[in-house]
Amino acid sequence: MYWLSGDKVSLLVDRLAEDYAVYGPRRDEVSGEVIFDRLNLLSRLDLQAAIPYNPPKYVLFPQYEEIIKYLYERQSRKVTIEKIDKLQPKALIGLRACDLTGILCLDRFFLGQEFVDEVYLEHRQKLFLISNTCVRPFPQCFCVCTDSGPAAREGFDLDLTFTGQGYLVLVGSRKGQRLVEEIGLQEAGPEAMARRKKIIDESVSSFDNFALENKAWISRATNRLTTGFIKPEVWEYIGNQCFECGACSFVCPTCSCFNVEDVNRMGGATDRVRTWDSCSFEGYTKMAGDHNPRKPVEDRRNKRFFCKLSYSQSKKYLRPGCVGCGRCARVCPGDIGLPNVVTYIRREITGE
């Protein structure tokens, strides 16, 4: 464990740059919320600022981007394709425990089944990932319920939990070590651990003080959505409130669907880009023949809510498929984000 004070931050963003793209949460001029962006600015880093509008995953999985290029000869009857490798490192610093708990569900996406994606592993290769523990908890997480935070424990290079006067330093990786070596961290001392584990525990017992928009008690839901005994009233009930409008895919940090199609450019070249997708569109499971098989609005939310908390989905990623954020009830218009889901199961339950 290593010590960093307050005005050595600037050290650490500014040896990050020399060798990555920076991205942290940054406040808009404009609207006053808070984002995920590049920095061109450094000095617009801020480590206490609130859980950002957009998850950082849309920096290793964008939402459109060019996947490779081909060109078709007509005469020779010939095909030059060529792959995009414009790729740069990025540095990730400020990502809450939700988030990297995220990154690390679409790690097991796209890296940990049959087939590995080449595009997000080069993605993944390239990034410098610093987490930084909430020492208090935002109104609408809920990160406790689902086994994400509020401290990181796993996929960081470096984590920060803020003292008041500086941060702990936690390193995760030898990326890391190296960092904290080169910038002359000195080690924080033998009662550091002991330290950040008590600013973890308040931040915990203080749940029921500041975390007061969304309360999600998944335990039953997972039991029901898995076993299947919900009512399809319920679902019903779901389905009339969506507007399938996608927002709830397009902020979750965990969301990975997507599609892949060809555009025509100028002078008969094709990009072939991958963009994101969303469930909650009717037309995301239409196949050949116009058939759909979750044409009805209530089954594709089915679906989403079954892929976030059902046990088989859990085996899967080793974890539930949500991580807490709030983000889809602070977005969604139908008021039918995944806390206020959860609710509506549990009244079904117990018949409230």
Contents of the next structure:
Amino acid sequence: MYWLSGDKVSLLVDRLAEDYAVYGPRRDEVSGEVIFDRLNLLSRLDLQAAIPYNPPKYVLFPQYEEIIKYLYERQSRKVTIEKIDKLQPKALIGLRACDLTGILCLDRFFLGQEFVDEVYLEHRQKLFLISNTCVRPFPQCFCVCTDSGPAAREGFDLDLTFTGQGYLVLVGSRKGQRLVEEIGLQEAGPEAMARRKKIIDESVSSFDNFALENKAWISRATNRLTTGFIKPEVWEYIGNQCFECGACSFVCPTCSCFNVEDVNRMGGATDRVRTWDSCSFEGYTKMAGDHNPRKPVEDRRNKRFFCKLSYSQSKKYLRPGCVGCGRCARVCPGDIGLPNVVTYIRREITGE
Amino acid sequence: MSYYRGICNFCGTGCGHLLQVENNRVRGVYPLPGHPLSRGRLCVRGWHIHELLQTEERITRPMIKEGDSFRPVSYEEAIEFTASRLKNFRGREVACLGSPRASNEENYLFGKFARAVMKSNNLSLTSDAGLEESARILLEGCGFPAMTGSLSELRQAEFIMVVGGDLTKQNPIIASEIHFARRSGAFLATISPRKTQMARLSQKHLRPNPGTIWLLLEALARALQTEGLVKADYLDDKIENARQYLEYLDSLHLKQVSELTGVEEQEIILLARKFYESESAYVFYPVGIQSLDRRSMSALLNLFLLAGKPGRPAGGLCPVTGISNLLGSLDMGVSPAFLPGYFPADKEISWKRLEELWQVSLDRTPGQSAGSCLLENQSLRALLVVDHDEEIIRHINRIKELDFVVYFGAYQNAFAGLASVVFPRLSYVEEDGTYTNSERRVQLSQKKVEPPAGIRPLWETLSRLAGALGQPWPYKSAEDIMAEISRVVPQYSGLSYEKLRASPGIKWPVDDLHLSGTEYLLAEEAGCRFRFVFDRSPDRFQNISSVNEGRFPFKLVVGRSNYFWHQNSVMKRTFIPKREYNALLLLYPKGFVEISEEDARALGLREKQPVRIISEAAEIKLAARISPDILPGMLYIPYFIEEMISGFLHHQASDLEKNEEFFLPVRLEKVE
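For comparison with the form predicted alone, would you give the structure of this protein in the form predicted in complex with the partner chain?
Below is the whole assembly, all chains and molecules, this chain first.
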């Protein structure tokens, strides 16, 4: 464990900016809200800011990304396929634990199974990740229910915990170790580990006071979703309120579904483009021959929550598919973010 | 790759978004947290605007048509050529079609070009008819032409009534605010023949037969009267023609209304009571592509006045615009009826004022909409069009006969092919501009990316054209134009880019009395007394009774779908919204007609079975789609099916555009 005093943060960031494009939380000038963004001005980084409105998912799984380019030569009747330009190394600073967990879920999806996604892999290999412990939860948070916070346990290169004066720095990788040595951080002393644990424990126990938007009942809902004992009327009630915008998937740190389109460019070449997709759309599950196994909106909603919370799906991620960040609740026009859905399931169980 | 604040350009909600820009391209979009209206939400369209903004199907150079193809030319040549041709046309020979997707600055200048340079008052937008009608009625009834309430107060609402359309599809984020209001305790009622999602989210859904919404609304007013909730003395004091209106209502019998509308008398009374008892009330109705008809809109105004609702906070009469800057375009006077700032075109004083401000003489000949010109005006010879969806294409034959057509557009589309000259236009992220949403919120959208090389802003193209036609204009930027707008349009008099840059939008009127804008219409400020707006026709049931004939027993209603408005050339350039549209078209390649479960059973129809729809004038073959959302006796066709618009509905298309109450008497036959 190392010690980074508050005034040395810029040293760390400047060093990273030499090798990486730096991303982190910044505040919007007009609304004051927090956005996870490329920091064109490094001084805009705000490690004390609340959980950003957007997850960092887009950095390694962009909303719109050309993955290959191909050209058919009519004369020679040959197709040439090109990989898209080399990707830039990126450093993500100030990741909240839930968002780091989200990246680990994406890893499981894109890298952890039979096929490895090369485009994702390249993004991922060039990342430098610095997490930031939530010393106090935010109103929409419920990471303690989904085992993904308030502090990171794995997956970071460096991990920061704010003590009031500066940061305790935990090293998580060789890359991280090198950086710490390069900028000459001092050891934090023998009691640092205990100090970090105390800060985290205090944060966990303050959820009752601060995380007031969500009183979810995740474990029972998980059980219920897995066994499938939820009445169809509950899903219909939820489905009626779905505006089919896709926002819940787009803002979810773990949602990994994508669509692939071939776009003909001026000049004859074609780009194969990958874009975010969502299970809330009717076209998403439509098959050839007009068959759609999830045509009604409530069936589509049902599948999403199954994906986020059921045991069987959790086996895929080796953890729940929900990381407790509360974003889906904030962006949902129908007010059926995951915490509300869990509430409706609870009501069904308890008969409230 | 960084996020920049902006405003969504699809519907008239005007949600805040963040656009992600990388290497001068918009690569992503995210809802803007903290926007006072959208509060960090977007709909399916808004979530995919970056796909549209990446299209390469742009118009990048001025072009002149030679034979069947276009020759790319320099701006100088295009302007000289266009000016030399436009010189030959004046007044009634010219029609100008502005774009409700273009900014206030562009529309203002386009209107000025039409009136001051071309001396033509044939100036309109395609989908404006409903909004213009609504503005006229609201002006007459309460002296204020637009939404009298404010959407940012919606969550404090006590009573909300949504009449016609389906807001969850047309303006999803406004519908979302209504949904949140209901969840925090408001009473929500929907009046629509279809069982829309809005209806499913409501506590009360009244389903009048197609074509009888206006009657149901008059019946609600009548119920206030029969229930003894109307105080004639009080009304006399506030409303000029109260006695006459009450007399007009006297002759309405709820029992008869109940038979004609298919809504139970008791239901009418209960809703009227609920409306009356709430401290304040919001009433929403769609204007734009599809809109309530004049009778329904005035009945709604009258009901609102009769129940004593105007001038209270957390309430209002709310026309909802379907396209981003529809309201702003009307504010700028892109209309045959209004000069900029809602000065009526039939009053000499309006013209005198404008002549003084513009320092140019203007022609007073009453104008028509571009659509009516194409249908009726035989002297029409030249047409000027700004960025258009392909809807106008249905006048294709008439357009081909014209001597000269100018198109100013950002994207390639079928209409551009009809033009004699094409000028490129910037997309809304390539130039500063203000856009005015349904609730009168004027928002500044700032430039985020550099345009493709060589494309000049529309204001510059128009200025150069005006110069070539002998009227040099002084504008150096969009900001300059806003400075002029603030002198010409009184509602905008307190607005400037400086003020707008640091704000999430300001609701007009913004003037000396309302420095930071206006939330809702204050009754005492309206200055005039209120008026009921109604026509005392001898037989109000005339049109209803003629419908129930044996030959055409079904009422065919046409509606908008979530992903597609008309054959939206905008949506076709996205992936996901296009896929969702294609998903429907793959199922029903030739389009579909929705029919109730009851009627399908009675006729022995199966899902997807081909049927023939026959009206007085035309027929069309479609697949049947059996839907629980449809009333028996009603058929529903979504508006995006091309063949419907160009062929089958062609003759009725202008009625359809004006009026959401529009229905077509048809019969349905199975195709054997």
